[in-house]
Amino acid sequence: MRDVAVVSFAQAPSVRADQLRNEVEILMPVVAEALGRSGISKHEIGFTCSGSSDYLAGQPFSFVMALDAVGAWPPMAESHVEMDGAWALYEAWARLQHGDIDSALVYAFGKSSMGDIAELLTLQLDPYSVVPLWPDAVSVAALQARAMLDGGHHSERDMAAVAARSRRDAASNPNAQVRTPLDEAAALAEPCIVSPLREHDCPPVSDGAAAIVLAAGERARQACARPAWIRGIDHRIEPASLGARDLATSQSAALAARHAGALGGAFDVAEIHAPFTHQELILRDALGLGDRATAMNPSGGALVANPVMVAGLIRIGEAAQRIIDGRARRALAHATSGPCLQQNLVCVLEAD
């Protein structure tokens, strides 16, 4: 395998809504700084890889309108993901193990707040048999939650000290939405949206970009003095149908971890996608962390910026970063999509 390291990331900060910039014009400064960072010229960039969804800008094929923002002339190798950005991150890792480029731009972009993003998300259910009782997604966590506690997994207790904690950490994060202080008592006797989430249980709405520029071998070493080299990445699939899964684990998140090498030993830091609050806890059983991980999202994660088809890329830049910065030797950064953690990516990156 071909070594390839995160060498730069960028992203925007995530806001409610940014009604005063389209897509394009979130991304333009997000991709400029993310090249600017990597001292790689656009024109040197070997393939372009993005992230994104048709249904939240309204319109098919809305990924070209954003080639604006990197700058489609003259000619480029580009490709696109109707997925987050980390699966677009993963499409270009591939391309550049087949050695005749690089360097590659990973991005994405998100606007939840143009639609009802919790209705909008149940269009991704089973169209015969569950879109037309139309469960809202905050409907269908709920039901993964309830499946979780009653299995006796853990608590609501848990549930609210991560929400606790990720108010904690997003406090010094100058890109997170969410920064007010959550008391876990005061949290626990709030009333619940939907039995058992509350508030605090449930990711914000948000608008985001974020972009990553990857860089293989010599290359990666002459543009970052520290690179992110990923040592393992995988990604797996589970059944659509949420009655042919186990809600309260994630098989198809162990699985990944297996194939990517992250079952082995201790992380400096984990970033984990998990929009919910009892998706962390199911996801760090999955990912047999335990206390393998010292910092354990010190970004925040999504429970306070959850721009969705970014979220997960903003995990791996957040890991990279902390490579990249001398934080961290080992991170390991997760992604999911699909209902109830339907699907999940699991990258390993470590220094030199």
Second form
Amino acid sequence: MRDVAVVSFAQAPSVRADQLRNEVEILMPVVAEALGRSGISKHEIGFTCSGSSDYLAGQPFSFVMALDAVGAWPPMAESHVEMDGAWALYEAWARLQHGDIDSALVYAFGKSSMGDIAELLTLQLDPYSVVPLWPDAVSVAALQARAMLDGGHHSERDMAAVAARSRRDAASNPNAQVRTPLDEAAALAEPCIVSPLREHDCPPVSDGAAAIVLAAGERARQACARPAWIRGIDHRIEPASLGARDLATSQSAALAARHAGALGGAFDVAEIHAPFTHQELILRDALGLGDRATAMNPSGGALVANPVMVAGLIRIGEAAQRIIDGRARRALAHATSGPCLQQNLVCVLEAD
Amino acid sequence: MTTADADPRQATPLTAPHMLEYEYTRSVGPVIGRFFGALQERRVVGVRTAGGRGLVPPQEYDPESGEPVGDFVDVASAGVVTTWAWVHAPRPKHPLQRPFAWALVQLDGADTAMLHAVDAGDESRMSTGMRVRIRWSAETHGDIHDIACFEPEDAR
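Previous: the form predicted alone; requested now: the form predicted in complex with the partner chain:
Now the complete complex, all chains and molecules, led by this one.
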């Protein structure tokens, strides 16, 4: 495998609703910042790949318009995934393995504020037997939370502890959106939205964008004093039907972790994409992070900033940034897609 | 030709209707179609995979192996709740407009569970492992709404 590294990362602060800027306007400074930090000009970038959803924008091919944030002239090599930007990064990493280019730009954007995100996410379910019943995203997540609690290994108190830690970490993250401290006992006394999920178990509605520059080999060393090398990356998916898999565990995350080489050795930091509190507990088990001395989601994670289609790429960026800054030597990043952790991507990042 | 038509400033603009829609219908196919056809007759059918797993609702391909599925199998209209979630404030699109449970229900004879609503009246009546049965709609049309919801089997 060719050595490929994250050499720069930038993100827009996550906000409840950016009513003054469209997606291009949110993206432009983010793309410029990521390229600027890498010192690689847009004309040198060998491949550009983005992640977003037309359903958020409410119009087909909305990603084409987002290219204005890059400036697609002269003609450039570009691709898009209708997925979280973490999967765009995977495509760019695979493209760099071809060996004929040395750098790639990855970006993601999403304005969840423009619609009812909980109902919009219903549309990713089975169109024949499930969507006509309109189970919203919180309801579907609650089915998984109940399955996990029934397993007996985790409690609602554990879930509240995840939320409280995420809020504490959010206080020192200027890009986080939900930064009010959480009193666990008081939070557990609150009524459920959809039992067993309370408000603190659910992610905020967020608008945001992020960009990462990847570079290979020597080009990475020129672009960054301490590149975050991608030592392993893999993604796996489970059946679409919620009733055909075990919701209390994450087989696909465990499989991706194994193939990415994430099940051995210690991590200084793990950035896990868990929009709901119970999902972090399920993922910690699947990724084997339960007993390891790893800083969990020091950014606060998706519970404090959840721009849909972006939050997974931010996990890779936050993990890589800690290596680039010298705060970590080895980091694990994870992204998820689909209902109830249907699809999972695991990325192992290391300093030299 | 009238004078008004001759003068472009007086001309009536041409108009044409434009409706944003997908101009096609889609068949649900031989497998899911069979499932909905049975629902219309107030029966539930699934499929058996090569490995012997009963999938309800049926799918055209085995999610484990990707192989085409085999024979159709009749399953019961009652089964067990494998997980559930209580909705305190239903949304306008939800199938019931009073507090209800979402549940994954594994029907007797099936190896997978289907998602639907349970009209249990109160959250305290819900538990994982409880038995529920289908409440059929008064009229059936060959879609998922032929099942109005599930209800606890011990309900009158």
